[in-house]
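What follows is one chain in structure tokens, specifically the form predicted on its own.
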Amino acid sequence: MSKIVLEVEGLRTSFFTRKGIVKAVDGVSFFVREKETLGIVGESGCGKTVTGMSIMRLLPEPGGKIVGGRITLNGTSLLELSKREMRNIRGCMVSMILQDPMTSLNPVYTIGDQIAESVRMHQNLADEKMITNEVVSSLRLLQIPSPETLLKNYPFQLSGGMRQRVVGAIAMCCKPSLLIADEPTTALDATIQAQYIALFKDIQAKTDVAIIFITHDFGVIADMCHRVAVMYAGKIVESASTSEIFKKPQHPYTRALINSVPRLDRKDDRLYSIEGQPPSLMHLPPGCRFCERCSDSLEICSKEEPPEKNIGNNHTVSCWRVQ
């Protein structure tokens, strides 16, 4: 069995505002193995991105703060590192691809300069020819045609799909053991999205990198991920292998998300939607956080928070209806 690259235990991240404390991530635990892709799926605002930013320790300060838990990357406790030590880890051992490539790329620097910056910082290469070779190699890994020519281009000269590949090249140029991809396919059309997902699989096969794939799209999860963690209101409510989740979804929220995926074999007049709104993370209700939107809720659901249960095959779920 492959080694565990990342282990997150009881992670709690809060934002301290004038109106109160926002519990964005509230006791999240999961792990990712080498060569494995873990999908974190859920509605907007459920805590997916904050989980990724917590692992990278890139929370906006002074408002955002990790208030509890442990994050262990290749045996190193990330929460015990200084800011300087974390800068050496970030980009080298763990990298992140953000949703919008135009917010990740500097419009006044060439593509070559932006990738070379990371190479200089983490690989300690002084020879410019060696640095250029590393930059070209990372662009080739992302299957970018004519990489030597692309080095001199600026971000505005590239298409959205090509910019996203360049961001991927920056993330992978120092050969990290963990890659966090935060909804990287959202701004891409269906054809380019399929190509990008295939590219992730190819990169993983060549490098053995562990991937955390953050998305709200169960269709992408089905095509990309080995295991799935379903998040709702700052908590993971269900976790299992991708095949297990699709065959035997146990949590009502998981079933609702799967039913929300459009299907060609379903001739409904209207697409399925989940009624109601997620609770405020500043004023969380007692009991199950999905209770008010759940059609199968019990009396206990509104009073006590359901414990996490392992129902076999490493399938865990937090629901009072699951025995």
Partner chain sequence: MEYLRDINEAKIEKRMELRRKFSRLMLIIPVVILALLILSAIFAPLLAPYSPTEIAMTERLQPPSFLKGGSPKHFLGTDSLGRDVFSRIIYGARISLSFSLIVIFITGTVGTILGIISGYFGGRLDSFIMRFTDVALSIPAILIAIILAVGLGPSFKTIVIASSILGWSGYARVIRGEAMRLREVDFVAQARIIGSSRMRIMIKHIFPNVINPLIIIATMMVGLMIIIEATLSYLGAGIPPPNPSWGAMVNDGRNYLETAWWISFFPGFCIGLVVLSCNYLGDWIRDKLDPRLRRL
Given for the second form:
Amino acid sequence: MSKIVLEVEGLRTSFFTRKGIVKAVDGVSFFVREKETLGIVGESGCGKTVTGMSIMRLLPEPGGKIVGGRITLNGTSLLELSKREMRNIRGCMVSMILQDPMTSLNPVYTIGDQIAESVRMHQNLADEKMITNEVVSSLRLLQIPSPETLLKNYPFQLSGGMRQRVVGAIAMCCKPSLLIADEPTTALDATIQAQYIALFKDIQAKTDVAIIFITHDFGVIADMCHRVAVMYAGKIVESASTSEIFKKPQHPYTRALINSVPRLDRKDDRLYSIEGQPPSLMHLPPGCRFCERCSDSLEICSKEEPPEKNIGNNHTVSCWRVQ
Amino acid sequence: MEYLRDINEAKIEKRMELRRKFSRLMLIIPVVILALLILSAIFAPLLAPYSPTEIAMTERLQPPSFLKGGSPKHFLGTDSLGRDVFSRIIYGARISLSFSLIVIFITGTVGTILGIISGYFGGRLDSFIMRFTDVALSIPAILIAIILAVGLGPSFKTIVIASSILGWSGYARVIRGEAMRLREVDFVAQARIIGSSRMRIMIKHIFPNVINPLIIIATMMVGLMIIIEATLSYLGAGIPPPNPSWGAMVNDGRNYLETAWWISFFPGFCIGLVVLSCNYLGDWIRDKLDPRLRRL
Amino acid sequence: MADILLEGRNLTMLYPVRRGLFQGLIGMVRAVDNVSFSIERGKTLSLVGESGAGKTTTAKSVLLLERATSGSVYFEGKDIYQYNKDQLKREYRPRVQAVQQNPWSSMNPRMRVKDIVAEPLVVNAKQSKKENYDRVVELLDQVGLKAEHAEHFPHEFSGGQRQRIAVARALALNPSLVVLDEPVSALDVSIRAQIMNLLKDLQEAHNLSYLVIAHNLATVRYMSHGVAIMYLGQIVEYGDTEDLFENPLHPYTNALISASDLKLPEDRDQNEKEIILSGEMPSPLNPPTGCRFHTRCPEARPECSKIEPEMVTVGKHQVKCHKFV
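The form predicted in complex with the partner chain is what I want next, because the block you gave corresponds to the form predicted on its own; please supply it.
Below is the entire complex, every chain and molecule, led by the chain shown above.
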């Protein structure tokens, strides 16, 4: 087994708002190994983005706070670092790709300048030529055609897919050991999305990088990830290898999610749909968080939170139905 | 399991609650200040201890009553002609506040209407209105004021007209930009799909959504208008000298700053107070009008 | 004979591109190029394609947000481009409504739900406030919301609920056709199914026709009776949904299907490798000669770059590719 790059234990992140405390992430544990892609899948508001932001320690201020848990990256405990130490790790040991390629690049700087900025910050390269070399090689890694000419371009001159590659190049230029990708393909067209995913598989083969892929799209998960963690209302309700999740989903929420995605290879008369809405993170129910929408709930479900059970093969589920 | 971090959420919550209460309290202060100033402007004859224009050369340049050597008769001291500063501030509020409110109302209305029309229609009409705006922005208000003063004679009305003729252009510029952006927003397309007329779209959909920038400019203008009134009056276009206005009072005390600072300081302080209060109040009005920020 | 409600005939939409100090005309973008389609009463037609394919522009010409440069739209057999303003307002606009993609921007944030849903009634039908309100409550009920929701503002709702409000607004005037512009793509996975089921139920209950704009093929397969696949302003494949998905012909359709299929890599057969297209869609300002897809086509032949293929009928659907000429 290759070594564990990131380990998150009992992470709890809350937002302190005018209306009350929002428990966005409430006791989440997972790990990622070298060369491995972990998919975190869930709906908006389930805490998947906040989990990513917590690892980066880039929670919106004021209000966002990590209130509990431990995050260990390559043996370093991230929550113990000072802001300055964390800045050195960010962009270097761990970096992030955001969803929208239109807004994650600064429109007034050239592509070359924006990648070089990251190189300059984290690598002690005195020579401008060496910096340019680094920039070009990271553009090559992202399979960007004719990188030397692209350096002088501005973001508006590029298409969405190309911009997202540039964002990837910025993230990869310092050879991080962990990459957090937050819905990086959602804003892209289907054929471009397929290119991007193939590209990341290729990068991972070349660099050993561990990837956390945050998404709501099961199609992307199926193509890209080795393991999946399904999040609901701030908790991981099920986690297993990708093929286990698709073939033997145990948690009713996972099952419902997979069934509610329309299929291309068959004609459905009616889609399975989960009625209702996720609970408010400000007023969480006492028992299982999915209980209210679950078609299969027991009496205990509304009273006590189900414990996490390992059913073998590193497949964990939190559900009273699973024995 | 023992974790490295374990923060007590309830404690933070309590602290935030206190902060919230405090900020709500802070909101009352500007409202009270503005209310007091407006009331004192309305009831000036009842409140002012002296006539604002009465000259008493024997009592000139007296410091405020709470300072060493101050006369108990004059709470905020007297100016170079022995006029009571406190009374002049109360009367001055009438001119300064009414001038700025009237001008802001006129310029804000004209500027918003032109801005919305220009931004929503676009094309030639937009180019026309915007060239017009550019011209208005480039003419110095003082020039217009002097010309008008010659034509109409110096008066309150003259400076209101002089400031309003050009003052709408700033509003029009900003509101136009906002209207142009809103024109492309989905809910405007939706309004067209259901068959709304352009008039209805501008009134129902564009206007309520340009209120935020409108309030920001309007509150910024309050202080500026008080100063402009003083400048125009000083140049002889506005209210002739013995009548008090805050701007004019600040100006009067200019030569005595070292020896009798109170002549300029107190009216200046009032201007600052009004500007600050208006800014707070503007934020509050904005929040109240916006359903997304309204507290339940 | 099928009962055709709306027909687009040879729609072409050109946009001038101006650049520089004097705004000189440097070219024309053919956003939509000779597109024809028809929608039957009570049925759904989907326009599928990637951004820049011209599907939204086509929908705009139907909604009259923009007029086609040439070609026309026929509604119940009549050319609406010949209608005057008054006829449009009375006879066309109220019957063709829309639900937009983004439920966060499609409603005026300063209006209450009752005013949002009632707005089509206020603008078009002269009724009393009471009548309008009753209709709003009825509509909210149809889309699965409660009467008390009428008093709230849009920001108090989740995306799925907002999309329900948007649907209620679109139904207010009892339209015959509703244009659904990516109706579920901004929503969460579990909510998408709710909205799609709702739209299907409403279609049956009111005999509605839908013109769906979408990029997600699986959604399209579930929702629609007919599909038109668009690429760079043109329809490249057009036909009955089942037929088209069971037997896709155009190489672009095949690539799209491959890209959106939910399949584990291990479950793919050896010969069924995922098709990954190279490159990106060229600029519509300067479209390739011949077949517009030839720059990315894995099966391109020499003639593809020279001659534009004709639309031909193969089996039950039409396709625009040299392979079938």
